[in-house]
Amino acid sequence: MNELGRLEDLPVAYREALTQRCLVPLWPNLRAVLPPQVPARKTRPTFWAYSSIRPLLLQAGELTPIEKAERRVLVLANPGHGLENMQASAAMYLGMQLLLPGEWAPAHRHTPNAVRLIVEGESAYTTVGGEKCVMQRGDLILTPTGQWHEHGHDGDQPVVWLDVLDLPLVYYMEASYHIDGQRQTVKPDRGDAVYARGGMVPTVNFERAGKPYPMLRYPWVEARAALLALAGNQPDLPSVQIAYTNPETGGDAQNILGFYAQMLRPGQSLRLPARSPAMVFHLIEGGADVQIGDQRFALGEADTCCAPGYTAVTLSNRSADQPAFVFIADESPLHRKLGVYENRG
């Protein structure tokens, strides 16, 4: 029983008078926007198999030249939000992007933050703010808000990467737009080389305020080595995870979404607590099962799935003798900034 009353119980003439004046009675609608105990969530547990995405993505390369597509992407859309809204969760957009040999995707900049997680291929690159970031499998490359960026490919095989953007949030705020630009001049500047060693940062001509994103490329070879070192150094550590951070501040690599690499020891089953932010899981190496509520997905390499917030997740490594490596994106930085972050254990 709705203790606040129902909209249809109000006189028709009263409802029409409200509508004519662009007014809405709160009391019949209050529980829809402020439900008890747990928020209403449109995000559903959803799985995308790379084996089914890849042929369709390559077909897109045959059907549409880069000059017409500009960004040749298949969006990983969560049905709970409606496929037409192109959302993986309330604040996250996911897309698989293809770049073929010899292609160049023109420079532009936009207000949403983006990252690229390289799925397959070699010899491609993205240039961000004049810094050329080579693409190798498993690398994470940032494209922060307002930064000029373009993509090129000098190799002979297709390159695919996973895009993760805070586009749904920026669009909801009516702040989403892009500007086209000219091809960039590459500068002799590589943040991944300057900040390649943890605990050490440059001090000569050091400009914190002048360069809010000092490191744009996070090589997978370094992240993988860090995970293996952490696991070896702390054999009893239950969760072997690293966060991608700003090397100058120690804060999140970007302002809205958080990015992490998770290692599952051979045969390990790891339960992640029910937290407020939604999460995305993308398998880089190995094989893992992901239990989200009462749904279970078997992830092979390059497969992706998402979990709604306030839902416990269990990650299980299917191999008894090899580790598995998972890339994770979530909405934690946004939730913390808004003061709504929760960990319900």
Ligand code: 1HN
Given for the second form:
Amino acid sequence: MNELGRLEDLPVAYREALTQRCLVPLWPNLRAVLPPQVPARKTRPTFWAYSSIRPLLLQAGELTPIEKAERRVLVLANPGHGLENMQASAAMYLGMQLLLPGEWAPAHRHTPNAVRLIVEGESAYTTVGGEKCVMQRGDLILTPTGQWHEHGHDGDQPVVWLDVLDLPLVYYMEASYHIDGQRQTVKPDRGDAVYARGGMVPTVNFERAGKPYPMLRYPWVEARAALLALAGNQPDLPSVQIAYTNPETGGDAQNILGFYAQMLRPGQSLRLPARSPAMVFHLIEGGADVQIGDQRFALGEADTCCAPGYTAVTLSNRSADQPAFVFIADESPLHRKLGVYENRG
Ligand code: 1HN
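I've shown you the form predicted on its own. Could you give me the structure of the form predicted in complex with the named molecule?
Below is the whole assembly, all chains and molecules, this chain first.
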């Protein structure tokens, strides 16, 4: 490969003439934007222990009333992207949100898509597009682009959840904004009830494929049961993983980020191939080691880590007699839609 000319090789007067006209020579920058074989990635393998987040989040509950925060969140920021940019990866944002008993996080809607994965606590709920979605540990609740959402809490203990948004991408596109709204009226129909049994839906007072996001709450009890059934029925299945999908189309639950639940059998070590999208791992139950390149993180319950794209990841269940359950978020719907998805094995 040719050595390309450097900026310093050009006469100062020529460089200044370019700058004055808002012009830039490509060749000194070409290798930086198109590196050979593998992309440059700012995303670093990064680990966030829940035990280190939780006390600081509870302290935020004392320091900042909900009215002063709107959403009381500590952002899990990847140092490779600069902490102030609030990115876990190129396209993913992660935050741990605290809602205290009796608090109310008012209605708004925005262009970025969000999901919440419930980490701790009972009796909180989020109302999304008029559907009241109760929060139980491990549940996945969608807040797709443009849908009104607000959070409330009727219980007596703090509730914490993990927010995953495509905010970095939508912000980069200069398409990120929000609108404040009124408290929503709750409607009786709920996707998690309507679609509770796969393959069977109501026929009266119900229109199939009428909504782009027919199901907003994916209960963990159902996901866990599905994984255990899959593992039991197919003892040789190499990877016991389910994708969270749109029950009408069978496609991804949301447009930009993908969401999955992975079961690791007792003692199982599973190599995930090097693929172009970055990934996030959040441990729901059990304990697992996550090897990302030359870095190894020991995830206990509620711990989170992220891996850059184009990197193989090995997940290892630390228990020889109990399964481990991991929530995964990734950028693969985005990569597939843009035609840049790669699996390098
Ligand atoms: C948001 O609307 C929520 O509604 C949480 O709970 C985190 C991070 C960035 C932008 C909007 C929420 C968010 C957010």
